[in-house]
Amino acid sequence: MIPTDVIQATAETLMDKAAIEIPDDYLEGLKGAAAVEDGDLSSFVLQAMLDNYQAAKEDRRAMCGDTGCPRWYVKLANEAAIEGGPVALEAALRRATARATNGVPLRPNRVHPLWRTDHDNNVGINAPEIEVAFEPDGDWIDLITVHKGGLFGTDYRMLFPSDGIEGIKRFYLDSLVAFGKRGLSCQPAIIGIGLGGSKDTCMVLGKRAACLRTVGDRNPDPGIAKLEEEFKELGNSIGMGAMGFVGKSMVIDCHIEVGFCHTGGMQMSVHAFCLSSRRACARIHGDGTVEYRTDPQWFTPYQRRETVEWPATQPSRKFA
């Protein structure tokens, strides 16, 4: 049985990590990045970007004065026992969340659409968000903070199947040239792309592209994951660099998550995860014990599924 107060404490941990302390793996993206811009003020930006990090962790104080809107990604193994149930789990949740934002501190982005009611907390009506997922085997629970940008650097287009790889780049370029020229996403960006689904899977499946897989990481769809390598390449060749200046240091990386859907449509998103990549990940174990990592692993073979049964009793189709 995982104690609530484990979860909470736990939580709060992870709430003032994904503020301050940048993920290893986007660090290193973007020394790779300065390492080749030769855009005057992109090389500036990015400097300084690295030098805010380095400062930010050292006097433990927020990475970025907009610190988004935090979100939570939960995963639970099969076998997980909670003290209170699902609801406790949500609970603790929201207490880690408003007290986080006090303790941190982070700032009180959350008001209510029409009367801008603010409760100093980050906690209202459906906020934090909080998406569960399932895992077949173990104990432990996994516990994911994102700090999401809450205002702009999304889109979201219905394409069609005669549209092609040629219509997703279009519109993946028309993003990133938005983005950019309008100052929609501070840039470099984990870019995640989301394919098929119905809309709002088409949305999630995009926002979890960019937020939970780290740089370097690559669909397991040899298809997909050429198509990635492509588009981070084609991301960096626009012209634009650090904050929309002129560079080749736009997209730190690019991935895309891909779900079934219907005949006639293909739905397509793009988010960009921004220069404040706020991610932050936790195991809590069934026997209380917590492990802390950067890295979400959230997509699971298992996520990625396509058979009715699990174990998959058939291989999947590769996407040529």
The other form holds:
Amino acid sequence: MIPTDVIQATAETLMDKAAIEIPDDYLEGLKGAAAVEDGDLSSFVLQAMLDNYQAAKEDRRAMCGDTGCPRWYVKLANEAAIEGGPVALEAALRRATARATNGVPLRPNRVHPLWRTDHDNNVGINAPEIEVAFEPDGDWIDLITVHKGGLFGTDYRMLFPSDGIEGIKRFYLDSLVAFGKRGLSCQPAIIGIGLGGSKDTCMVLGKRAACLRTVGDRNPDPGIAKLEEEFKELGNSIGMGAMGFVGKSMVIDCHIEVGFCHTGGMQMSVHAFCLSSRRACARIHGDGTVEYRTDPQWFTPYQRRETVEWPATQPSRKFA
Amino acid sequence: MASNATFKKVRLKTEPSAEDLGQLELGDVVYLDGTVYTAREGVYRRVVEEGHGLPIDLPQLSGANFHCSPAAAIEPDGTFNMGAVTATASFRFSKWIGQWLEKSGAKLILGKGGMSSDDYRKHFVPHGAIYLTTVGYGTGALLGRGVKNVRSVHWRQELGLAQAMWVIEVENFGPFIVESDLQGNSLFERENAKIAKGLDKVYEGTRPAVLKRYGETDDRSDEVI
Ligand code: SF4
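Could the form predicted together with the partner chain be given as well, to go with the form predicted on its own?
Next comes the full complex, this chain leading.
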């Protein structure tokens, strides 16, 4: 039985880590970009960012003053038992969000869309988002917080099979160019692309592709993996760098996730996980012990399954 | 990697003289000393649309308006805990900025992403103001280090923590980059023009979406702001 107070304490630590510590995979990716950037202004910006991550860790202060919208991804292994049940789990995450907002401190970003009411704690109607998924084996739960920033850099479009890869490419470029100017999307970013599903799934997949996969990770479908590489290259050849200055660092990595869609459509979403790519994860085991990590390990074979039964009872056509 | 030495670094007072500002060039790196206040749509709406008087004596106190909401909390004993500070995108405030510059006497607008050179020429140039952009934009921790003290917070009840006017004392507060000059030129637009030249090549082989959208442009030298 996993105690609620362990969940809440872990969640508060995660809030703190996410806001302050840039994940290693993104940091390495940005260092790589800084090493090859030859645009003067862009280089200056990247160096300032690297200094900033350092300052944040040294001072234990948030890396960016806009601490984004904290949200939660929860993975429940099949045999996990939570004291108080799923309602207690949600309550613990809402409490941790509110407490960390005043503790770290974070910016109280969440307001009512119409009345602009601010509870000053990042908690309100449908906030923070808490998304839940399951895994077949084990008695653990994974808590992942993402402090997604950026009002810009995200877009959705209904494309059609006749748009083809060239249409996908164009919408991808459009998103980068439109929001890259003046650095509105705070690039270089991890770009997540959602393809297919329905409109809402497409957005969810794209966001998860950006926020829940690490730099360097590739989709297990070799065709998609190739597209990811190609799109990364393409994004970095626009001629634009950090803040929209002349340069070549737009994309630290590109991740694509897919979902089966209506036979007539090809939904596409693009998401940018900004210079403050904030995520932190922990696994709480059935015995209450906690392990922290920065890789969400969200996209397991189970999450990407395409068969009726699990374990898979028929081979995937792609890999057969 | 290019060295930072190629950029002129300038220490600037938050109530700069016209002469100080005249010496700045697009792309110069600036660090500020003095007093800075935050004001964004909440404050603008109150002052410009609803006609409330300024809560403090601007520009006597400060000529530097930061488009920002700090990551900060007010402790139970009334003291402030300010962590990181980062700018928010300024183009959204275009409709208020002319009257705001008039009423506040601000000479420095600090923010994210700048405004259009049309705005600079129409509103900034007549008031002798320039725009300084934050860097990154996520350099909140570095900027936070430059904050020495929170002097006061105004309209906290009326506008909430994020939209309230925070008055902060700063030292070596930066980095900022000079985005507009006293003539109203924009660094971002200069960069955009350079990048636009290569875009056709990048787009080569792609084609417009089958299903169009109202209001869509195919001219990639356009901006979305
Ligand atoms: S998009 Fe990211 S880096 Fe930019 S201001 Fe928002 S949180 Fe900070």
